[in-house]
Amino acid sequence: MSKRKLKFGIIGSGSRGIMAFGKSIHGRKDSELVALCDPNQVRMEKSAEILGFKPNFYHSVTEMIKSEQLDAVVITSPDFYHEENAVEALNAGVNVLIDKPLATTVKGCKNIIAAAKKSGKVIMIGFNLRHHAVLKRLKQIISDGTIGRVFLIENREFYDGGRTYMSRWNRLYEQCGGLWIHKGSHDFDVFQWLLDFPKPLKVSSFAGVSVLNPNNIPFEVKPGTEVGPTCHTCIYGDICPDKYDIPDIQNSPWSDEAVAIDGYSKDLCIYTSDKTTHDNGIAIVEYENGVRASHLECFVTPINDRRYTINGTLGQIEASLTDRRITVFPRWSKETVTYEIPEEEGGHGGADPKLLGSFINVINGESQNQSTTEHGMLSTAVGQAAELARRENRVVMIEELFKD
């Protein structure tokens, strides 16, 4: 007898909640996507159009639990609303599947963790990149004792498409909690997945804006022609080398039309939007066992990668996700081991199909959740330090985090 299919909403039409899960969703045999939510209409309308299908429309999650018989909803709001929107869905009854972070601060985090212990119903963090072939065998090397006892990690993260946070929601603090928050919440996860999931004690950080600005535009301005503010309006549009082109943009979410109902732009020009995260810094992080983990992101840089450097007592692994190579180089042998790790389909590297797919099998009591409230908050804790110690200039200690 085949089964009842599973019937989502997705909070938030953005480029993530179509492209990333709502298309996967419709994909599926075992799944159905119902119901969009979002405060702007023209963005549903026009997201439908990309999925080829209309489920139904609401502008509220109230509105949208009441009338549908939802049996999960998948967050993909701005992050300062994930706390809201995950509280509402879990006090309804309703299983959630929240891209990370799973809020921006460790105070949201606990409010999330409370309602989900109160309703007994599932609640998955998007870390997609656990789904990652490259990070899975990774995972298995260190795991099987390869290198011995790790006591150093590294990730560097160079982003050529980070450049557009500053065009969008993300390059405000008040939205994202901060990119250690928004953008490093993935790879503190990994640190903490890797080394299965020591306490982090304290972490201190520096960033900041040294690239995207006004005094960094990479043309000539003609005086009284000012630049911007987008970049489908600009008049250097042609010649800008950083131009964020969103393809026939007036038949998109995007359009000219969607942003007159809420004022939301998503090509805003990189170099005079106004800003409050960084555009590179570096994040430093020590555990209670004695390790120490450093993650770099960088968003002014002609490639795309996630790199990765783990030292251990016996040995030290070199990984690339782009490549999809991992090397494992022995403390005491010229004997290297290469791992050619095969592409895989979907978004993330293959990731992110396999996320969704986890979370449909823990719901249906096939598995057991492997991406809990409590990881969640681990990684949404070490960026709010990292945040903290940016913007405060001090090592700032987890434990701060924590106290009522």
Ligand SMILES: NC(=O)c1ccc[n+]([C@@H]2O[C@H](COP(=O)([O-])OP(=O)(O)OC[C@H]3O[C@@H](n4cnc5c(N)ncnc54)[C@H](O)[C@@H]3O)[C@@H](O)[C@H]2O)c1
Contents of the next structure:
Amino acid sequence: MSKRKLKFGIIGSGSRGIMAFGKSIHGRKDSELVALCDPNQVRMEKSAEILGFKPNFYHSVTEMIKSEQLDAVVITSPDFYHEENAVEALNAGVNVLIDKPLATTVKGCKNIIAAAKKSGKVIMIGFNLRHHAVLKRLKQIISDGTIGRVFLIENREFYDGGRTYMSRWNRLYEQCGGLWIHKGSHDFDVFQWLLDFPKPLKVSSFAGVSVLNPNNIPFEVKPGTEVGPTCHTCIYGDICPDKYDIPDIQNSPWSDEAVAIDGYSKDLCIYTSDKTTHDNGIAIVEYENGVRASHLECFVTPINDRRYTINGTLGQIEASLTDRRITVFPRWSKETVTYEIPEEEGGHGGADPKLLGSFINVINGESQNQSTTEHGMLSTAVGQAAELARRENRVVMIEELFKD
Ligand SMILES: NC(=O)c1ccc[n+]([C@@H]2O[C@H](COP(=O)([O-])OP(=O)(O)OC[C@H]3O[C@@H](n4cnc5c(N)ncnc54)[C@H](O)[C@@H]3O)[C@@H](O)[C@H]2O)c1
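Next block, the form predicted in complex with this ligand, ref. the form predicted alone:
All chains and molecules follow, beginning with the one already shown.
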């Protein structure tokens, strides 16, 4: 007998909601997308055009949950809203897939965890990197003991990401809790997952805006003129090498008509936008088992890659997500072993559709939830500590974030 399709609603019908989840939910045999919830009506309409069908539209989560018999929601609203969206869905008895980060503070995570316990529903975090074939193989190599006991781990994230991090809501600490949470929560989770979840003890970090400010506009600005405020209105659009060119913008969810509703532009000038986050930085974590980890993120670079170096008592591993290659260097021999990992289809190197599939399997009782709220809280805690460390110029003990 074929199973009933799970009915999904998406909260936040932006890029992730539609491109990473909406299309996949619709494309599966075991799920259907019945509703979108977004305060912006125009954005929902344009999103439905991208989807190629029209789910029901709602402006509030309350209204959507009251009107639909939902099995699950996917939360892809800006990070700052994750807590209230998740608590409301869980209180209504709906399963939740929440894109990372779980929340922008440990306190927010605790509130979600309390609601999840009360409801008994599934809540899974969108840690899609755990489904990335390169990282899965990397974890396997570490677990097999190939490089012995791991004591040092480094991740360098190079991302030509000015247009993603400096041109919209996540450029503001107030909306995303800072990039150590918004972006780094992925990477801090990967550390913990690769290391089998040791307790993080202390965190330090340095970060700032070194390049993406008005002093570094990469062309001459003529007296009496201004750049920006958005790429599509900028008079320097033809010569700016950083122009974020949203295809057919006036027919997209990011049109002037949509902006007129909520003031949210997706293509603010990365040099002149007001920002309270960083364009580069380094964070260091020490775990209770003595392992040290460093995470570098740089959004001013021609390279797009996450690169890992992992040292163990028996050797070293180098891995690249973009090259899809892992090389193991044994400590006392020159016999390196290289693994080439085949490409997979889907966003984030094939990881996004697998994340959705694993959520559906957990709802159907076919597998265990591997990305729990406790994991989500730990990565938010490390990100929050890194943000505090940077702002207050100090080493932050993780336990201080858990004191009531
Ligand atoms: N896992 C990943 O790899 C990954 C990658 C990018 C983004 N994300 C996460 O996905 C989420 C969405 O990011 P995005 O890039 O799609 O952003 P986006 O700006 O493209 O979309 C956000 C949408 O939320 C809507 N919105 C605003 N306030 C809302 C509210 N109160 N309730 C419901 N909807 C609201 C906006 O109108 C917009 O349509 C964020 O939490 C982000 O951290 C995850």
